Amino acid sequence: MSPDIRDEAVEMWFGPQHVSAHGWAAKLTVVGDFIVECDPHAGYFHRSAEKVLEFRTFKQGPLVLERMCMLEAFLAEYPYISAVEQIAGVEVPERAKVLRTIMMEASRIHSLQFWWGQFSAELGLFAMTLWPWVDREFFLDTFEELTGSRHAVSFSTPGGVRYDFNEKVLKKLDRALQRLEQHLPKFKDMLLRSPTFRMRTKGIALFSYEDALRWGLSGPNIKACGVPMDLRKDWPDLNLAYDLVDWEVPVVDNPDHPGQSDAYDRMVQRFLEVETSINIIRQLLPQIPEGPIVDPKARAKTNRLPAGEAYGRVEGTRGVTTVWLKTTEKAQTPYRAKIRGPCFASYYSLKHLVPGSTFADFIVVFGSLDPYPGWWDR
């Protein structure tokens, strides 16, 4: 920053008390309208939760991680079981294995349905709020229905999952998805065509693969640059079912700036993101087979795990989460754990992205990354 520019800027900060600041914080350097600096500080949410896992069993772990980002808790789960499941070698169920996809992608779901709606209001097209919200209850309804909460859903567990698919279930689920799908085309012409949400979102925080690679990104952060990023297909999971669909990859590949992607195709990725979550749902459910919904030796194996460590991945609602875990023989807690959430990249990606943005718009590039707090302050 030039000298005289210097003389003009303020810094100031946006968050932790603001409303569109969810836990977290941002000192910015104003000159005038415009932010020339941006330094995002991290650590106004965090919980210590790779320490807390130090001193939990491997069937309490997950717990730690669902909450870590309830919105979905489905996914949030699963890095660290499959981490459990690794080390212990538990057979997983055909059964779970469709299960737990199923529900997998409808946390995916649910989740954008809560992004939609929050960003939505951020840029003050609060009928787009509250429409996918109502939406959302379905979904949060089939969850109460199978684990007995709205969130906290405790449903994987290590050799497989907790709770059975029922009647009840079954059309709980299949009416979230006829709901969801009757009214996507309506959502997608609300926003998309909307000479607001265009205006504020079209050639805002624009950035190419390159740059989305060198920060860590993934998930629709990359996926919206054309790259067909993702770990359903790239490292497919033994332990789910994803092998049992005909399913691609979702990705913008806009003609005006290719290799690129600007907060426009961030939102139209996401709806990409839904399509083809209820495409996978919809070709599952009919492959349920039957059987045993855990593996009956898993609870006996994972009581006490050997020495070793493992590497679990999901694809996430926002990219790629990770957990390592690192055990001692007869271990009856995790020695180390180490959490990758996928929005410490894009929250720290901020630096790079803000400065030359006008004040008005810092909310626009922020929310078009989609982050969540519980993801980097782990």
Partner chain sequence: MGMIRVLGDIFRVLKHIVRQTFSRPFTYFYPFEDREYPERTRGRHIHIRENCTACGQCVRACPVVAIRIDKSDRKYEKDAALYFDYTRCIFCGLCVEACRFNALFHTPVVDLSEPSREALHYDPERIETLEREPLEWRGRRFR
Given for the second form:
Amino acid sequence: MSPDIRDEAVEMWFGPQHVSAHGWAAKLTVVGDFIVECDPHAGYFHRSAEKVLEFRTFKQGPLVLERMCMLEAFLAEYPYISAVEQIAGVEVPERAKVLRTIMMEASRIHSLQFWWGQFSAELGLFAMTLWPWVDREFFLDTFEELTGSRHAVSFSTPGGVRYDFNEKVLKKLDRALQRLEQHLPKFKDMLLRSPTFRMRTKGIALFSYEDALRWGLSGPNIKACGVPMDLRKDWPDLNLAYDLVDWEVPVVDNPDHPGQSDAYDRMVQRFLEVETSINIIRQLLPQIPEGPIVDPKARAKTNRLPAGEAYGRVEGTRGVTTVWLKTTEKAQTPYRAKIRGPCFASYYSLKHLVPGSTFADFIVVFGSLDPYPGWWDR
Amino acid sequence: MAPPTTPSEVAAELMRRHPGVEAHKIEGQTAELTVPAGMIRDVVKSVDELLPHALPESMFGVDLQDDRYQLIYYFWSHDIRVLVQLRVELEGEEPEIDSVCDIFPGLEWHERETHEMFGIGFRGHPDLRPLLLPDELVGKYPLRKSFQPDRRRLAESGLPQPRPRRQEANKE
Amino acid sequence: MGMIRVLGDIFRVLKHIVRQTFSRPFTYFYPFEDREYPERTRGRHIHIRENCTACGQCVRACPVVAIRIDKSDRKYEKDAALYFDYTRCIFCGLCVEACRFNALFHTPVVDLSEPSREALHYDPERIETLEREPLEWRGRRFR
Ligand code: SF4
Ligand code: SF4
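Structure of the form predicted in complex with its partner chain (previous: the form predicted on its own):
All chains and molecules follow, beginning with the one already shown.
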């Protein structure tokens, strides 16, 4: 920034009371209509989860994790459970593995549906906000039927899962999937072929694969650049059942800018993600084996863990979600737990992505990364 | 020489380039290395060269009590599917280490968070303002074990109080 | 011709209006009727004192210290009185899972609104009884 531009620059806040800024605020330096500097501020949502985890037993820990992101609660609690199971060295029953995988994918669909709605609302396309949210209700009903709670599900537990599928749950899940399958082409038409949407998103927030990796972005933001980076394939997990399914990592490769992605590509990518998740659930539903859902011996083993360290990783809706856990001998609580939320990097990368865009596009840049404040403030 | 493709090859190459780096554990897709504090910048630069398309996944501190700290860096490469963990031992009341956020900009905020939570200084970091904490906790380093959280509510449960037991960090 | 088309339009509009007026609304008249809650709904608890053995496992399992146990308050042979604090409870279900004597359950009663905070501290009498039958009270449909 040359000094004479600085003279004209105006500093202004976006958030925290802006409608789109739910729990965050960014200080923007604006010259005319263009943003020259962006300083995202975190901490409005800070609940000191890492300190809280040090005082919670291994059964209570997942409750804290799922509150990091209510939209993907089934996914958010999993890395912690994975770390605990690695330290205890337990394997969960086959049925629990399949149920976990199904619900994690359902939760991914639910989270993405919420994001379509939120992103469209930020662009002013309100029909696309409400329609996916109606379908989302059906998933919430499934979660409620299964666990008894719509958002704070606390479904997985070290050693298995807490609630079993029954006829009613299967029926509701099937209904939710059917409805989504029926409506998905319509949503795609509504959004991807809408001239407003194309004009607002094409070419906005363009970044390359190499840059994005350096900022720490992962998940759909990277996959939209044409790179199939997905922990579901790369990091085989003993206690999940992705190996029972025949599936491909969805990627968008836009011929206009190979190796790069803009906001439009990321929207297309998130439609593909939902299709993949539906595919995985549809393949897993007939394969649910009979048997117990929780291994009582394994569960008892996690009351007190041996000393050790473990790194639980899972591909969340928004990217790589990990929990690092250190325990001491015979401890009931972790010595240190570190949560790595995928949106920590998304929010940080605004600093690099936003300068140069116009003020009106700021929210498009932000929304296209699918950030959720709970993940960066923890 | 062909670029390394397995965790053990990555670890061997890093140890060859930087005497002083030690392999802690190599298992599955993970290579865990211990790095002396002074060499962190060189080692991270080598990681950047050796791992194709490295993702700076995470970076955090661990308080081992008695003024000893650990910093742990995680790098993940999708191309060769290797996870590299670097571990740095630090000592002192407010220890300092070189910042690596110009090599991997994604670690900038991780370092900022570690600074406010543990009081570890990062030399050469452009901006060490507090990130998450409210004003009244700045400088108290809440993730240190010596920080006393509010335990009043536990007394209300009617159960006998657990005697505060000091967790020994380094008894492996 | 135009006349007929206009009449047709008016007819279509009228049909729509009539249908909207007489069909059931999608929303519920909340205080008078309510949706159906699934069996597993984690609502407020009910404590069955006959089965309780005062083991205190529920108190230990609770992550937010929402339960207080008073072991000296005996009604039956070896039971205890439980005080629930619903300003804290997060309805996780760990206490119900921890109770191995079938003495603590969730009910599908989820509307706990009260005029004051103090009213949300349930004393043993209140946690033992349900003010109403959870599933039947609100079955009445308007329209
Ligand atoms: S439901 Fe959970 S938070 Fe509520 S009293 Fe039981 S254990 Fe405590
Ligand atoms: S309610 Fe159940 S867990 Fe709680 S004290 Fe009574 S028997 Fe024990």
